[in-house]
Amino acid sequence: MTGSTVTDTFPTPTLVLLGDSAVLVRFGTVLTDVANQAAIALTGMLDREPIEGVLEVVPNLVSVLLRYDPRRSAAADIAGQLRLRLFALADAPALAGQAWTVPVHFDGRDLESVANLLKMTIPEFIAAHNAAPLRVLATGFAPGFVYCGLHGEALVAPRRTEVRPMVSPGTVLFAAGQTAITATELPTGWHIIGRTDFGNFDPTAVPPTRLQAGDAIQFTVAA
């Protein structure tokens, strides 16, 4: 099922039925700044104007998943309500995300190799990395894991060819024009450029994560 063009700014969304209890709204098949902004904008609209019968809204980098109760709602009704909101998305007020400062100890084991890959010195890389705030693109993959971006072309590096078995919570990762922060122990194929004391996951808190998609993060050098 294909959706309709909603704005001149955002990409044309595609509505995909996933079984009998979920609909995926997809703004692209690759990560772009505008597709990510569209996913964040739709999530904000669905928070302000929820669709009856929808149990959960799960944003991702370029898509938004809606899970609904098929005993209460039909897929056609959910899709119809979605299209109404998508048509209004261009006129929706822009949400100002919360601003955060995240100090980083730039001492990761891959810092030098990343700087070399980008033909920079380590100080040049750190200065370029921290030059401007990044947007929280999405959270997920693992509890509290946060994707930040997008860096300019001068800071785009591929992922590693090998996966490290485990890195600690608070590890600052870098790859594919993004910076990420881990909140739990996990394996990674991203480059490790540093560590931070900033924690983004507390299972006892409500909500359990501090950062939300659309927030702005200014990375700084930790004292």
Contents of the next structure:
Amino acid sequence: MTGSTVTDTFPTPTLVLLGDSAVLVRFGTVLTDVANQAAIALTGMLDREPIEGVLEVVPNLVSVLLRYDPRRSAAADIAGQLRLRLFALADAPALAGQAWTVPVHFDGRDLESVANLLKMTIPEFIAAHNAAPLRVLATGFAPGFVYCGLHGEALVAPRRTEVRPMVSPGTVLFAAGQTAITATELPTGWHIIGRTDFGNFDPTAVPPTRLQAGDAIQFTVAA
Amino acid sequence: MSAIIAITRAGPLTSVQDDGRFGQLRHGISASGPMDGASYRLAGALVGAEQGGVEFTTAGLALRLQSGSCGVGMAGGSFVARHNGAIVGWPGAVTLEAGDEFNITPGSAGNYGYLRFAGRLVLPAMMGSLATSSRARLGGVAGRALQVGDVLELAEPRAAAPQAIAAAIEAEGPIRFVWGLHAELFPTQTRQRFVETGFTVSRQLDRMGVRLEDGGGVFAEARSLSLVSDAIVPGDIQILGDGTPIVLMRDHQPTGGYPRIATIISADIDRFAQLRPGSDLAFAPVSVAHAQQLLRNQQS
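Condition change, the form predicted on its own to the form predicted in complex with its partner chain:
Okay, now the whole complex, with that chain kicking things off.
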């Protein structure tokens, strides 16, 4: 199970010219499961059938960025090619993301407060958290950083009001119906629920990250 | 044959850069590359340089050629360069011999200067690029700023082979932009005032972003919006929850959740990067087609 089976019709996309060197295809302005699936499906399609002149395709939570060289390509030509592919998107094969198991040491300093917030015991929270595989919703907020989701309503907690200045690589974060994994040091306003040895960033590897948007992640309790 | 350059003075933001590390945004790595690309390219053309060079700031830079002999091209902003104590033309090119001292101090304008070398910088390319990423800690020398005591090795160094370079005409006037990803979330009146009211470059600037002082209070009433995190491109102007405008630069974060009112056009971002703290500036909107035409004219 990859969790990326298309069950709903994709939302109608909006094309936005981002500066003079990029086009953004937006499937929504809020994070929904179907908008995220559409962004992942379009990324897969553009990887398989690249548009001439597009230098880089970057999936985000609900959008896809296409970067081009404005000295060589016109925005209108890129947008035209994009529209042709968007027409075919609904019939595109569902992306078969890779399946991963990610063991987590559930010992984060916010674990107890998160469980309290959700009116669960810590074991109940861990069991609910690991109950089903999640989808990698997006990558790239920072090197190797991944957002996974979406959790059901029972596991939706707001972000913390304060930002922690730095957390270490491999920190497992939780907020807004998602679980995220850091791969570098960064500040965060999310709850820290644990840590993992699963490294998702190696600058000497090609590609430098292992997880891709659309992959399925089964979190487990690390032995 | 090689030449060894020893760094004897460096400011905190001195870094090795090349054209940039493109294609890695989905892995969370922005392209980096020179803050003023045109000056970087000019410094290279002045000496017939190969990939890479050193970007330095108004703190200046000093180096000693420990061994060998090599051509050095220099450009960007207005700096004063001394070769063994004697002032040399800026921008320009010199050939350094073993034991020579080369010293750069700030001049009247600009934030960033470039040294390029007639020879190949011996550094490991990360994902095809030598560019130092301050955010991802990649590239350059161990992914960090250059420090006193660092040495740079040049393979197959040559003397400077200067090319005839037409002096670039410095554009003046407002910094031009295209309306940004979230422009429609700002009230019409705010957008109008964004264009009519001037801003000032603050002291808080680095390779990731430049904070602007909003003396006219254009964004004083800015509301804190909750937005889904979305792609950022260099030149994006985002407005923080407290109303502070920040222009995101070469080492920008790949995605962000603050509203972005505008994006500085590619033809003007080098010029913007060179504006010193305290400089006043105004913004002017253009269409994407016009922005692209300006870029093609500039680089033809």
